[in-house]
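In structure tokens, the next block holds one chain alone, the form predicted alone.
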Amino acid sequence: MKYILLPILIACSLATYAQNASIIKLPQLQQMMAQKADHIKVINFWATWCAPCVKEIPLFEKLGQERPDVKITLVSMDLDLDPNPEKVYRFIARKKLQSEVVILDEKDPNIYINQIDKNWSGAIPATLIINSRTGKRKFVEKELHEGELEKLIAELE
């Protein structure tokens, strides 16, 4: 009998912890952006199928957790390939991932990123750091490593 309950009681922690990631259009990441705040936004875009790009979450979770002031969004781009939002909520229960995540579901990466950024061209992972209270921003499109994003943060305070 335990055998049986063990993986429904897994599944059932799994999909519950998932739910922290919503399903959003492009205005609504806009208005996320635009949104004026008294911290620091870092808004990562990644895939569950870029290896670049989970490589570098941990630096993005770290840095949530050591910096109050600095509000860390994961912007998952999975939908643009498959319309099935389950490999994502699977992948941040696995990683236990704290940061908000939000699944952007826009298909035409022609359309939205030059909205999200001029000098984009789309590839992954890409981070927009905005401080909303000097205007200041900052879009690098790169894996960032170890001592990176706390640099480029900086150059914005």
Given for the second form:
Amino acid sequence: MKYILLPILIACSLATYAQNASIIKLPQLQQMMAQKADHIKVINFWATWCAPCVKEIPLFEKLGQERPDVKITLVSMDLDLDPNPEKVYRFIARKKLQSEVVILDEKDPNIYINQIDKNWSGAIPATLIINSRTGKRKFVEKELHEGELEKLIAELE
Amino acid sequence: MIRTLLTAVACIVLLTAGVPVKSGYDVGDKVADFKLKNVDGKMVALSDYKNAKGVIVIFDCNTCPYSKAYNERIIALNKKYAGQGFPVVAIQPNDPTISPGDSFDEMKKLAEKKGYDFPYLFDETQVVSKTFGATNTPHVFLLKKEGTDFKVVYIGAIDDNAKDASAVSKKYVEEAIDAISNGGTITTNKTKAIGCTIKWKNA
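Having seen the form predicted alone, I'd like the form predicted together with the partner chain now, please.
Whole complex next, starting from this chain.
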């Protein structure tokens, strides 16, 4: 009996760290972006292969924990290059990510990049900040450093 | 006195911070000549291509997974189009202090290993990459010769499927070259793709 229980227990304990990242299409992401809410949305576009993205993720994690008025969403672009999402799941578990992670599954980047933001070249890391009350948004295409996110958010308030 | 000076400095900083940075070439723009060091140690200039009908300028690097995914396709582009008057010129824009795998030595090794039969130039100062407005790797600027000038006719991706060359439905660069070679117009002259950001020197 305990041989059956043990793997289940291990699986459960892992599950408390590793949240599930859902695989979404562009309309779901757009809905997420457009939805009215009282919080500031910080949407970061990243991938497990992107070194500067991985480097800046702790800044988003920290901000999400410190500010209840900010909702972080990390949008993984991994499927654009590798159809297997396993790498993303492993990354989330290894880094014990607390922020919401979604994986974008879309075919034609030449169409969807502009539908996310016209100022985006497609290079990552890129971050979109939306004040959900006013609808004002800011888009930055670069690696962010300590303190920059807070500054960008303040500019939208 | 010091306070006025500080205010003045603060004003200048604020004003210049608000000025939009010119973001490089657009389709239709004339390209300024450039000269960069190739992996064979010799200098290569755009103006060296006197008899070309155009040049496929590709900002590319060693390390980016997209560059790796497109490596064979870039080699194939040169094989197919150099003979038709449109050779590939690859330019590596990344700062090797941030991305050590993109150093000049590593560039030489990759070019040798892959048997590059086109220049792989190092944009050490990043001035050429900024002048073009390159943002990611690989990033294509297709140039067409008009008289003695080179003009930008296409900016963007090589095709519409990074992960799978066999599943490509739109070969943007090939379609553009075929169009201008036949005296036609390019239907898609700007595209976007997901890619690795250029590793700019720390300001």
